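Here you get one chain, nothing else, as structure tokens; it is the form predicted alone.
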Amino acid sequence: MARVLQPFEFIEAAGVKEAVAALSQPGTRLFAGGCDLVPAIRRGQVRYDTLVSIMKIEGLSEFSSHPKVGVKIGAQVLLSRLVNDIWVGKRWAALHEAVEQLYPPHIRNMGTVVGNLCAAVNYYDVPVSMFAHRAVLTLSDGTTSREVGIDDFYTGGRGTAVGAGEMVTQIDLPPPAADAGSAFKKIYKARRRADDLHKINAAAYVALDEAKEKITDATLVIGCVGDSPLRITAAESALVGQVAGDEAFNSAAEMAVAAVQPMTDAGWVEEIRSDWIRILARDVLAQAASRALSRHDPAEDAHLAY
């Protein structure tokens, strides 16, 4: 296994247009935190002649958050910035928990949020939470921009919707409902084959009515069961109008189990995996609803400096 980085040219782009223009050359790749890229190069899985750093491009380090405005995350924002933000912790809890539980911990201090999503690794935690919060990504060629919802961002394998001559410059999370909560959880498991995934993760978002009894909106996402996170849309639709309780959550969990396609031909393995999906789906929904039920923070009504 290769452990020494092979020679390559390193370019620090001054703008988005310069960065994406460099990508037209064969063997070129954008570089931010490098948490996924550098280990892959060391292992000999990929080889690039040129790495183009985006870390000195102005305007990509912007970050802001407020529950009545939403979250804006520039392409240079490190994952650790989210852990230390009070509003992300309070109102985008699924995202906060996904980042907080990253392993090894140094990834938070080196990796960028955008880079984590663009790596398109099917067992990463942050994309699962982004699905729960219905993130929108901005793609730019340096002149024009377009927006892509997280549901349409992954195209299979490790492919994304980023086209030739484009890069992701920003992620936006919409503001949560007044009485809403979210949650993220994962279960580690033993790997039985080289292509087996070592965990299953899940995230949920639940919004309640003014009486804090019935569900008005919901998102349920299961990760590590395919090429990209899977939204359980049938469960989300069924939850709307239901009383936020065990009956609704257990029913949604069964829908999650039914929606996931088998990944092996071993029945007993699939049975265990189904049990874990059932547990995770039920628990993230219950915790998200609990947070929605107890949510109250007068600071949300403070004057906004935007």
Ligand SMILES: Cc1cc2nc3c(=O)[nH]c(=O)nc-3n(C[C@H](O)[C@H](O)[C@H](O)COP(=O)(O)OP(=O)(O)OC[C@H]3O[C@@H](n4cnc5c(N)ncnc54)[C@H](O)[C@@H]3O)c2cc1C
Second form
Amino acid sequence: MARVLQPFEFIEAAGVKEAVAALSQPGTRLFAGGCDLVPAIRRGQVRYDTLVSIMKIEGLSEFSSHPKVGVKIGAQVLLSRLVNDIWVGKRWAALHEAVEQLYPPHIRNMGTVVGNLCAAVNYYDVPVSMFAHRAVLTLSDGTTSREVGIDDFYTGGRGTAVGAGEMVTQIDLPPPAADAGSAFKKIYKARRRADDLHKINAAAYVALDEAKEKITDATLVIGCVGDSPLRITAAESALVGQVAGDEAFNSAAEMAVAAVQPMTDAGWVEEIRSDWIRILARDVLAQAASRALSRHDPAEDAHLAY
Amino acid sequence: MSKRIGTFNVNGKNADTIVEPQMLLVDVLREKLDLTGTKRACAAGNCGACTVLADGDPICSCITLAVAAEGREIETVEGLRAADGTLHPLQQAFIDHCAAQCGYCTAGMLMTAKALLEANPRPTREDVKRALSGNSCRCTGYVKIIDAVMDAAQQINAAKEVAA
Ligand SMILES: Cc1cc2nc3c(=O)[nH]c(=O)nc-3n(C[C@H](O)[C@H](O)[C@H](O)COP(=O)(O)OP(=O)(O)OC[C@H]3O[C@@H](n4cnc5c(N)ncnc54)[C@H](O)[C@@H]3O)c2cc1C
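Switch from the form predicted alone to the form predicted together with this ligand and give that structure.
Every chain and every other molecule in the complex is listed next, the one we just looked at coming first.
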């Protein structure tokens, strides 16, 4: 049989406690959809003696979305579950776009949302959108759980805040402000040389005041420029109080360019990188703001309140 | 769980075979169950040649562990034609439109298209393009493939109307 994987054991855990207990053995790793793990094992990048599947654990498949309550995504929820969700599309547009533009579409039927975040791969799209929506992850050891904001989730390299004897059980996205919008965009192309620029992705969240003129809150995130998505905090605080328009967005885009450290020695790569960051930062902000403006009267949501 | 007998529900029938945890679904289908219609090409989930349906949704069998597919309803290209040998309208349309050249991507194209037509019986060309965006073809340039899927959709809908 051609190209088999290195042998390993496969355990289907029945509960969170059992799953994290199994992890105490060296060479053991949690397994969800396997989209990240299986190719990595095949390439020989990682080697495990035992994979512990979490897909049979009860209570981890919860998914709900409500514009006033937020989005809840259990650890078994596949990416495809988000694509046709009406509220994710309307109020968590950056997340919707990140998943909708995920290529190839088959992966959406196989990979989990949580697995995409936990893989801690710096060019993935879903984490960038999760930064824009200020996601909160629930980490559990089967008895007690704690919450970690996405800002504190990535710890450098491919490390995450998931400690020994813990797993992520859920992601929560807080409800956006009444007049808020978000957007995600990416630019990518085939890499022809090892030092070629391959991809940049970006997401933004913009909330407007009651007059729908001035920005009251903003998040701007750029991905593929470090170990994990980078929040452009200087731009975020500069945007607050400004009129939502080209001037504000262009200067925020310049701040994004300035905030990203040069990554290669090749001058031409840096030049393209700066251009891409500038374009993406400006466009996600402008689109997020336009979605905030075009939002229908919040009173129309009244029937959805409790 | 190491080496043991696994039960796979493929094309509506249960099949028992020896599986090990590290075996991939595409290998079990091809090597153990003799269902060689499913192809393996990039082996990394990028090209769609290995597409099979799991509970109706297209997945890449080249990066799916076989043990994780147990208990799911798997459909492969071998299950498309009817019991009496009549080709599925998609298969017939691919022939009529010459939508295959080397044929290596065809099984994957057919399975992804089947899932599309089940979810959306009246797709636009744009819907077809989007659905097939994870299935690469290096011969045809896609035009005839899209023509074939559009035609098959019409055939299926026409047959349904006659039956109703
Ligand atoms: C061909 C291909 C194309 C892709 N394209 C894109 C793209 O365009 N954009 C994009 O954003 N992504 C893309 N991806 C990434 C894909 O979305 C992720 O690999 C997938 O979502 C990971 O989820 P999984 O369930 O398969 O995780 P697994 O592979 O099972 O696990 C991934 C990692 O997360 C850990 N893990 C899983 N669940 C938990 C948990 N509950 N708690 C703690 N740790 C956990 C595992 O131990 C492992 O280290 C692509 C992947 C492939 C194979």
